[in-house]
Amino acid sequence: MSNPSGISLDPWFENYAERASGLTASEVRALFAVANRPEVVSLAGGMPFVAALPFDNVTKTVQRVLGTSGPQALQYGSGQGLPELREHIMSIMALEGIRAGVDDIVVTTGSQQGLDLISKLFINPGDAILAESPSYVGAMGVFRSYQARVEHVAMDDDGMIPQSLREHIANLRALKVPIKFLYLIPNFQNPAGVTLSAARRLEILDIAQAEGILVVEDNPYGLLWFDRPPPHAIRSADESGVIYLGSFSKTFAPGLRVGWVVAPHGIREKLVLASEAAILSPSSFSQMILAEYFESHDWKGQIDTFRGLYRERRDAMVEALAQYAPEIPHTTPTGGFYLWLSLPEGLDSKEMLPRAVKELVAYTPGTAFYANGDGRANLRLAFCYPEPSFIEEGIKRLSRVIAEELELLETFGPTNTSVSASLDAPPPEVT
């Protein structure tokens, strides 16, 4: 590729694959740098607040492993994973329904890896992958690496809705486009924040069963729930027909980047066979330290402080939008990360933003979670990480910016609402 001068600005450019074409900068990825300045007030990374963690007993767990199996511990180990943290994980998924073996688990370089390696077994080029609308912006940025086409299926406060299921399975089938798999986060999901109902459960699972169609469970928030655990997973009820991708990041910590998948047979086996060759094996020295961790101390009392915290934050962003911005519509989790907002008629997320960091408020524009290019008229807000003093003053100055925005939209009209993003700072790097 050039640019208008002539001079090249990749020489390798004609050198890569196809598939290549499919690794762009996600929206939420470039917003890092700019959310990351002191004085934002950032509303967009779901980052988790490990702060929280009781350092001391991670110091010491540390230590403990380097000083009782550290050769091992910096050494290679098992492409499935460390049989003892294998076994902490059946516990873990117990408290969701599901039955699993210690052979049923492989663990991974966190969950972000197993979506991966489901993605290199099953997609080929054109291959559509079906997933809920919006859906979680890493998943969107794997599925287009592999070239993947996204049908995304319609939700509600509810869920997914099976009837909007079925009609874009008929249509695939119509097309004669192959369909590898259905892609749910049924709790608290990412970015909507809403749960998928008990019976929408066991319809989709039923429609999926009838259909032939694979579907992959991603449930990194389940256990963060905030009043009463939601309903249990899907793997639950089907062990022959559901992968599931479990994580740490959310309930410990993401810097160890340790999640873990469980599937069929057959599946299990062709994903030690992929990771082995993508990595060789997940990090022993991180898999150690939680199974010790997870040995030695309270990790439930851990997570209950977790939702404590979240809860406490969610309930500090809901009311400072009740106060600031009560003619704004937006979803109410009962659990995880994120709140999903919709826009005054006439704006957009997207071109929103720039204005909004130039007031030092930073949110994710609802077109991150789409493969299409939808979402303008939402945005995504996290809770997690802010202390609630702090999401009150962002959802002051959101609030200020989107009434801005409309006074823009009435005085210009819709053509010229991105006006604002032209004003002093120029615009993040945002795709």
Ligand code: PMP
Contents of the next structure:
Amino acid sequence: MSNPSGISLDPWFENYAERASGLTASEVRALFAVANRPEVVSLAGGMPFVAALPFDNVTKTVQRVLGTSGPQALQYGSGQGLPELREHIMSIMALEGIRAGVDDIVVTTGSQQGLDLISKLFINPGDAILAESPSYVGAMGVFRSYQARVEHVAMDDDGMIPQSLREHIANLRALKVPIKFLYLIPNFQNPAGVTLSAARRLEILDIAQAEGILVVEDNPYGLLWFDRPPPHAIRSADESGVIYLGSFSKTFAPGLRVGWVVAPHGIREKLVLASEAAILSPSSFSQMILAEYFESHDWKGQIDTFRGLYRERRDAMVEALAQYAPEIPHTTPTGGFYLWLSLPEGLDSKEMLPRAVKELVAYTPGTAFYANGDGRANLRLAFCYPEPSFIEEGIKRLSRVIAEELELLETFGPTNTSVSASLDAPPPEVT
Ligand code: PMP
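Let me have the form predicted in complex with the ligand next, following on from the form predicted alone.
So here's everything in the complex, that chain up top.
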């Protein structure tokens, strides 16, 4: 890759495939390294609060797996995933209205690998992917690495706006750009925290079906609702036109790296082949730990614990915003990890980040969640990881930074002091 002066520091630079140019490092990685220091309240990372897991039980589970099926647990496994775990996945998905057979499920190394495999199967350079506006940074990274053109469809508090979807489709059709799929995070969206309404789920599905567009439904947060469950999954209304992605990262632990994909028959067969080509088989050990955990523990009770914990943190953040920054609009999520904040006119979330980190608070600039450079007027706050008292302190510091930036803006007008912090590929703990 080349440095800012254009001189390549990598002797192999000329040899890379074209798609490697989509793999850009973040200039704010260093800032986030600072943000991980204990004195900084980080509202940037989307890290699940795994410390709330019953560690004694988890330890016993791991010991039991090794004691009873050690050699198998440390061996290669099926490319499609452990059948016992796929049985459990069926009952987990039933909670969101999805009926699927064990054979419809492909276990992946996190749902991130599912996104990569789907992209590998469908995207040619220049193909269009329709996504929410804003959308998940990790998905944007994958789509970019396959040289897709991401079209951001407008969203409001009820999720993606069907009319905006119709317009984007019409524009792309007029330009003769192939549309490969519609990528949606219907529940407690990352990063905006909004949930797609039941009526819009059906309307959007109708549009996709009428236009022959495949839907990719990414649902890592659906079970983490605070007051009432979200509407049923889109997949529950269409088994032939929807690929569904699930994950154990938020309801158990991301360190095991286990997710899954449910896909229409033909796509599922290709996915298994693509996954075997990429990784041979997902981790047998992780899958056996999960299967044993679901067999012997009150996993639904554990999800309730997570819900209570994240609800308390959401409340702490919303209350602190009402107290310290009452003028600033933000979404109020009813589940998940994130809230989306709109800055006062003239402020820039990318430019403000170094000052915020200096004031010992970190967030993720809105630009990370757009493939087209938009998002400067917004930022994402994650309430999943810090204790409520730290969340309050973080919001207090952030509101001070915003007030100071506004004062500077009023005194000196817009400046060009940007550190041009790019969040093209933030460190993994930010996603
Ligand atoms: N999709 C979304 C919307 C996410 O927020 C994340 C993680 N932050 C993922 C997919 C990837 O999750 P994992 O690979 O850990 O299952």
